[in-house]
Each structure stands twice: as structure tokens, then as C-alpha cells.
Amino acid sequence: MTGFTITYFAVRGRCGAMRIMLSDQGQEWKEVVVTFDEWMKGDLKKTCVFGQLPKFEDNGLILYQSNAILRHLGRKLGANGETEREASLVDMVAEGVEEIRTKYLKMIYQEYETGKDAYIKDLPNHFCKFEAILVKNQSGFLVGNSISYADYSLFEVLLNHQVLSPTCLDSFPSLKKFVEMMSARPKIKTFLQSDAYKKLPINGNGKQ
């Protein structure tokens, strides 16, 4: 049994993709849930390298920064491309996903009331790039012929956006098929239907 532990708030947030990835890869992990009141006391924050959660532990190795954790899991679980070239492409695509996630979180936490409509209107300018990547690759995955941590990251971002705007993928058949394919993977399907997943809000402020 692996010694994975996630320390985070009771939200999907920046742990959404890693939980989906761990589930799909057949891994078990422990959750240490931090309340916002506990976090505001500052004691835990002082122990975090960058003053942020999530915190991820892997048999004595302690990591912070969600994308670094995903890359670590990608390397460890064989979801990081099949060659060095593919690994570099996976990193590149994952950074593109992070750009969307960053914009999404800014809108959710800072501009929801004033910027939601404009954000949704602009989504095609971001989604078209990933549509093109999937069309070019033709395997159903973002890079090569096997799943990578970038696929899990994009999948989780798209799930959140389908909650924000249910029709947002209607003009992107490859992205829509990608979400359907990922959702149908048996272990992901089971996880998405679990209480452990459904009970958690997407974001900490309740907006989605």
C-alpha cells in the first residue's frame, strides 16, 4: 500500500485532478481535512513552503504546489508520456491547462458577479486550442497514445466548466468526446459517483 496523504480543505479545488488521477490509477490515499478556521490561525500555514495548500506526502516526501504534485504522480505512475519528447509535450499542454484554471479561479473568487458572462463568452478562444491538439493527436489523449497527468488536469477543468456553462463544449466535438471518454473510464466513473467526490463543493466560496 502506498503512503499517499493529501492535506487540503473540504473542497475539490486544486486537488480535483490529483484525486481523479489517483482513483483512475487504482491508488489509495489518506485525506487530512483542514477547516478554514484552522488555516486562519496560521500555524499550519507557517509550515508550508509557499504558505499554501495542498500538501502532498508520498512515503516521507512532502510536496506543495498542485501541478508539481501532478507531475510527480505522472512520473511515478507512468502517466507522463512514453518518451522524453512526449514528457516535454505533456508538460507544455499541462501549462496551457493551468492558464485556463488560473483565469477560472480569478473569476470565481474575484469577478463572479461582474465578470462571469464575459468569461464564458471568451471560453471558445481557450478551448479551441485544446480542440486542435486532440484533433491533431487523434488518439483521444492530449499527447501520444496513453493517458497523462495533463489529461486528468484538462478533464477536471472541463468538468468544472460544464457546471459553470453546460453548453460550453457544444462547439468542440473532440473536447466533448474527450470528457465522455474520461468519464467512462471505470475507476473514474466510480469515483465521480462516490459520496467522497459529490459531497465536496468545487470551490471554497460556494460559487460555481
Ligand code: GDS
The other form holds:
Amino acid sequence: MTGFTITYFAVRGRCGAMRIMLSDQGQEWKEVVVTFDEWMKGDLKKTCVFGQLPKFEDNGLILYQSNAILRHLGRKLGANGETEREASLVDMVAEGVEEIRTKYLKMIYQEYETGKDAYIKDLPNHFCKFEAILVKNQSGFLVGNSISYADYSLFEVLLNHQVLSPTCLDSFPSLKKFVEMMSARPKIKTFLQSDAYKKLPINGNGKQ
Ligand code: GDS
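Having seen the form predicted alone, could you give me the form predicted in complex with this ligand?
Full complex below, order starting with the chain above.
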């Protein structure tokens, strides 16, 4: 019996990948939803190590930073590469995903009106790197023969980008196949069709 709790705002945001991962791994977790008004009071913020959410609890262990949480789950649930070498490669590609995510969030929160078109135009320069990684790996995953936390992270970033620009994967057959493969995993399919997933906006400012 695990005791996972996610404390976060009512958005997918920085928790999208971890929720997909937990679902696919057959895990249950509790959600503590923080409203904007509650957050603005400042009491919770003061208790957060970096003054931000998500907060993740695992049987008394409290973690912040979404990628540290993904890594923790990767190690705990066996989704972190099958060897130490693979674990290092998983970290490497996950950092590459983080670069896209950071650029995406900057555009969404700071430059949506002025920067969206240029951002979409530049996407192939980032996606081609992941296409090249996937072309080289017959398993369909980013590293080795088993799913890792980096796969969940890339998958979620790509889902968000398909909302931003529905044709953005058209020139990337391996990325498209990757999204199809991940979407078809039974527990992911069920989760993506659930109200718990569908009711949440992608981002906190309503832009997507
Ligand atoms: N590195 C951390 C992680 O990965 O966990 C980032 C966590 C984070 O950004 N948390 C946000 C938060 O707690 C919610 S995600 N905000 C409240 C606060 O700071 O008081 N973050 C940069 C990033 O994720 O790399 C962002 O861009 C977040 N944006 C994404 S929401 C402002 C607005 O609407 O512009 N009110 C909030 C902007 C904001 O927090």
C-alpha cells in the first residue's frame, strides 16, 4: 500500500507527466487541490522549500521540483532504465525534454500573444533531436527496452504541443508513432479518457 499525495493547483501543468506515470504504473494517489485564493494567502508558499508547487508526499518523504519527483518515481517503480548506464541516459534525455518544457512555459506564461507563432516555427529544431533518438531505438522507448520516466515526460510535452499546433508532429514519424504507442497503453488510455484528466486545463492561465 503506497501513500502518494500530490499537492498542486487544479491544472495539469507540472504534474501532467507524473499523473500519467502513476496511472500507467497502476498506482493510486491522493490529490490535494490548492486554489489560487488559498495560495495567495501565502501560508502554504512559506512551507514549500522553493516557494512553489507541486509538493509530493511518499510515506513521510516530502519532495518538491517536478523532475525530482519523476526521478523518485522512476527509481521506485522501476521506470528508470534497466542498468546504471541506461539510468544515466534516461536522465540525459529527460533534461532534453525539460529544455522544451521550459521554453513552452515561458511562451505560455510570458509571450503567448507575441511569441507563439515564432515558437511553433522553431519546434522542428527541438523535435528533430528526439526523432533521431527514437529512430535509433527499435523498442519505441527513448532508452533501452523499457519505459522510463523520460518517456512519460516527453509524451506529456508532445500531447501539449499537439494542442498548441495539431500538425507539429507531421514531419516526425517516430515521434508520432511514439505518441500513438504511449496513448494506446491501456492504463494511459483509461486515464486520458477520465474526468480527472479531462477536467483540468493544461496551464494555469488558460492558454494552451
Ligand atoms: N521547477 C519547479 C518544478 O518543476 O516543480 C517549477 C514549479 C512552478 O513553477 N510552480 C508554479 C508555482 O508554484 C506552478 S506551475 N507558482 C506559484 C508561485 O510561484 O508563487 N514556472 C516555470 C517552470 O515551471 O519552469 C512557471 O512558468 C509557472 N508559472 C507554471 S505554473 C503567475 C502567472 O500566471 O503568470 N501567477 C504564475 C506563473 C507561474 O507560476
